[in-house]
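This document opens with one chain alone, in structure tokens, the form predicted on its own.
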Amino acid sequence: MLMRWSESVIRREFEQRFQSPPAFVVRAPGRVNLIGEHTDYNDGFVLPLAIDRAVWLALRPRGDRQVLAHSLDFTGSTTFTLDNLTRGNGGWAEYVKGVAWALQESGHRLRGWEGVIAGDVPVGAGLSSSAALELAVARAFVAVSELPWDMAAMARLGQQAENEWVGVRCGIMDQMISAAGRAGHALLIDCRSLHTEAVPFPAGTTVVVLDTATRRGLVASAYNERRRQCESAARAFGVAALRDVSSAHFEAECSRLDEITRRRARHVVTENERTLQAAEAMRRGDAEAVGRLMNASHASLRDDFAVSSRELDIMVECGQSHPACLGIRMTGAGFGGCAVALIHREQTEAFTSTVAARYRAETGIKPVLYVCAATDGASVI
């Protein structure tokens, strides 16, 4: 299990390495998405929350344009100059360089820094450890370079770093929720306009993330293929993105698509509608309705979008069989990673222990379950 980090711990680690206190400590959270999967890069709607697991970065400015970052999680360091950014062989350091590149491409004049990075967002679990790292690095550069902090603009630059430097064609959701999360709320995000609305959780509920302990390599996975299929479907409908297709429009004209593309598009069209319905249900405190929509989302991701896995399906079945569970679905890009459940808070302990035991009995894999609280987005501590 990953070490839980805190401001005091990351400060101490910095002082041990650099023999002085850090000038800044920044924190950027991971996220879990309640509903709205594979809709973000289709200009659609998502309903994530920033979770109480994050990437921490303690740092101090340098007098030159060198960056020296040490990762406690990967026990390695990277050093580069802002005047000569070149791609390396992958790994966490490319996210740091990618953010620097994106900031400079947008016209920002950056100052160098040296710091220590650590995180407790599980890597590859679908909880957006990469976006948390990107937004922590962006927060760091903004702090030392005395730049304005614009949440939406910085989220866009984090996405640009991942798309164009790292090579993952992710949508905007992960970076936006890491930048703009609000404690105690999910955030309904319009991925076209980046308009956000904080939506409160129904009374008496809590969120549990269920890590199947299976992992996928996102760059090498079918993620980019799914995105191409969605773009093809949008062209067939004559719209900019599948966000612009209603269920009625889809049913009237979907026969022009091949079977696979039709299924991919049907998921996105119906998922956008489910996400808006879930936000409305949360506003009126209807936890049961939110749960039903989450269950339907998983079925669509499994059957139409084909991004689930055996382990994810088993985890969802284990969760649905427990009376505390209002709804459960896979979350993240898929092919492994985590599920997310909305449950009755007073039965949290019974739910986590029973579901973990049943999943392990059926798969032989020991899962990790996290009871999550919604937190604020990236900030200087």
Contents of the next structure:
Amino acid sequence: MLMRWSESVIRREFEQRFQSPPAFVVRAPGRVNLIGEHTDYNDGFVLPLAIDRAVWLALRPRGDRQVLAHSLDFTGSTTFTLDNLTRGNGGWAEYVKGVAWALQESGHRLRGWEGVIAGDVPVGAGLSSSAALELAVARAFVAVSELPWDMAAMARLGQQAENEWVGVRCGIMDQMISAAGRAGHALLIDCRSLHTEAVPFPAGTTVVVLDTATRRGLVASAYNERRRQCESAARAFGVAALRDVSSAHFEAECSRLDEITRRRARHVVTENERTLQAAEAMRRGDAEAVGRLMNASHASLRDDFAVSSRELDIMVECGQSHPACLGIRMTGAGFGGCAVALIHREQTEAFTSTVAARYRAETGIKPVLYVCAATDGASVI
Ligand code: GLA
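Would you generate the structure of this protein in the form predicted in complex with ligand GLA, following the form predicted on its own above?
In what comes next, the whole complex appears, and the chain from above leads the way.
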């Protein structure tokens, strides 16, 4: 288990290392997606929240173009010059360099800095520890270089760093919610325009993340295959992206798709509609409706998009069988990782202990459950 960091601990760690207080402390959160899965790379809609687990960076500017970053969670430091960025052998330092590269590629003049990085977003669980690191680094460069902070532009640069420097294909959701999250709210993001709208949680509800403690290999290749299938479906419909296909349009013309492509496309088309309906239900405080849409999302991800797993399905069934549960679904890319549930807040303790025990009894695996609060996006604190 990662240490739970806090602002005061990060400041103290910086002071011990550099014998002076940091000039800035920045924080960028991880995320969990309530609904709208595998829709972001189809220019569609997502409804994630930034969570109370984050990456922190305490730093001070340097007079030159060197960057010195020390990780408190992973061994070691990285040192590089902004004048000569070269790819290393992976690991956390590549995210720092990748963000520097993307910022410079887009024409920003950066200053060097030195600092310490720490985080309590579990790595590899599907809660976007990498997007949190990217946005923390972007926020740090913007602070020391005295640049304007444009949330959408910085999210796009974080995604570019991940796509082109680190080499992981992902959509815009994770970076956008880490940049733009709002405390107490989920964020409806239009992944085409990057327009956002904060929607409040229905009264008396809370969000629980349920980590199956299973991880699958081949997630990247399966993810890229789904993307290709979605692109080919969009071509068949003659549109730029599946975002442009309504369910009526889908029903009228889906016979031109082969069986697999049809199922993949049906998930995306219906998921976009469920996401918009869920945002609408949140606005009117209808927690039951949000929960029903989450349950339907899981069925669609399992049956049509085929990105669930045995353990995720068991976790979802365990959750759904508890009376406190309004809705539960797998969340993130899938094939393992986490489920997310919306539950009645006053029964949080009963829900988490019962569901964890049931899941463990059925799978023999000890899950990890997090009760999450929705927090603000990346900021200097
Ligand atoms: C991963 C990607 C996101 C998104 C989800 C699926 O988390 O990083 O961009 O595509 O999968 O919704």
